[in-house]
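One chain follows as structure tokens, the form predicted on its own.
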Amino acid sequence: MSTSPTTPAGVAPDLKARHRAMWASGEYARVADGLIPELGDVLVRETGVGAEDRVLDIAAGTGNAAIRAALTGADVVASDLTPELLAAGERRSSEAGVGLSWEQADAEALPYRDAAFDVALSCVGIMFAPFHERAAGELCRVVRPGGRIGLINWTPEGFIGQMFAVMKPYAPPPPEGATPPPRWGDETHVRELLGDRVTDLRAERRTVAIDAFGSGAEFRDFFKSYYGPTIVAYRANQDDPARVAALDEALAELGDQALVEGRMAWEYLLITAQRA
């Protein structure tokens, strides 16, 4: 496993350190494995991953998609900026008895040669690289002509996109020039990012059913305990009890509004495309 990913030109190293620390806080595996495990299966199936493929999972986290891809017999590399997530994923893959490579890498400066992979995937991962154009360029660069790209990203209008909108006034300011993560869930934005580097781009909005929470407060408490971006928003306001209380109320209200007969529907955008 590489432990020194390349920092993109013009990006302050401390930005990447903060990004790593955000995702290392909490327990992202509780989200990926406990709430949305089916998204990895969806992405692998819709991208047509099989035993003959060499696959890169970008911003793989704990391996939601990468492990599923490896179970098909594909040769898989799971890459992520955060070593703690990779370590958790490696433990999961070992327990599942499936082999793949876990490598630290920045989605905006991937350490792989051009056209090195048959398939590149990202399951609610690449969307959190702050500079979308750089990440899109790297995504396309490492896929061979005729290879496939598969992405799942939260939409701006869906529940997680709304959650980020609620947290925005309380979160640390984004780096200059960064694009909000849920824009990767906007079809027009993704088409502009990928441009003529891909063909046969197909986009479909879908939802994943979440029945883990009995109330908005239960949802809020889960995310403030385990989800890095939410943890960081609370830490930024920890010395201001009034702002913490306001964020508590806003997230609980959002959760209550989304619960219908004990279930939430979180919308995502599924993208599949072929490398030109």
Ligand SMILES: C[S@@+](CC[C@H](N)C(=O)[O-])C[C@H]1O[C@@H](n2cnc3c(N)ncnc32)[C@H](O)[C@@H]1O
Contents of the next structure:
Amino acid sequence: MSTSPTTPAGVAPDLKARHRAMWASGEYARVADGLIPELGDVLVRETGVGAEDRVLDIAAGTGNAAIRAALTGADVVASDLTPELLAAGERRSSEAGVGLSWEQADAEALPYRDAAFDVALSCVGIMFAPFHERAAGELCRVVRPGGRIGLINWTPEGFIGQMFAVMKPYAPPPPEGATPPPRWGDETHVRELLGDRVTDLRAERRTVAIDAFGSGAEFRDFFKSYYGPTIVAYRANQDDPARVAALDEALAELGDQALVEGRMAWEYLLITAQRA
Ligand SMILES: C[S@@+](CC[C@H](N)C(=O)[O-])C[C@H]1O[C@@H](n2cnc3c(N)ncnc32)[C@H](O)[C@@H]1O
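With the form predicted on its own in hand, show me what the form predicted together with this ligand looks like.
And the full complex, kicking off with our chain again.
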């Protein structure tokens, strides 16, 4: 695994260090493997990844999409800002005998040459790079003309978008000039970001069914234990029991509202496009 990602020009290196530490907190694999493995399958299938493709998964985490892409026989690079997540994915893929490369890389400064890949994927990943234009530029740069792009991003109105809205007043402030992650789940924003660098852009709102939680409090406690951004929001308020209690209540209420007969439906935006 390469271990020294380039920091984009003009970005404070400590911002990237904080983001890495946030995603390394908890145990993100429990979310990827326990709740949303279906999304990796959807992305690989909808982008038509096959054995002839060289594929980049951007913000791959523990390899939700990357490992499934590699199972088709494709030549796959799983890239991510957070080495701890790549290491967990690498352990899992080597135990399963699936071959792919795991490389530390910032979505806003990808260490790959222009047009290096037939396909670039990102499954609820690129949305967390704070400077959207920069990440969109890098995404388009590394895909060859005629190559494919496939993205899954949480929508602002969907459950995870709403969870980020609930956590916002409690979370550390974003860097100046950052755009909120769920905007990548807004079709108009994505069309503007990718512009005429792509053709045949198709956008579809879908939901993934989640039946892992019996109550809003159970959902909250799971995210509080395992999901980096939620852990960081609680940590930022740990000296203020009233704020911790308010966040506890708000997250449990959000979860309760979303539960219908023991199930939640988390909305995402699926984007497929061709590089112009
Ligand atoms: C919600 S996880 C998604 C991981 C994986 N794609 C999946 O489907 O499970 C978000 C990922 O974005 C990564 N990430 C956040 N900011 C990033 C950046 N600037 N460049 C690359 N990866 C980043 C995190 O390390 C984390 O692995």
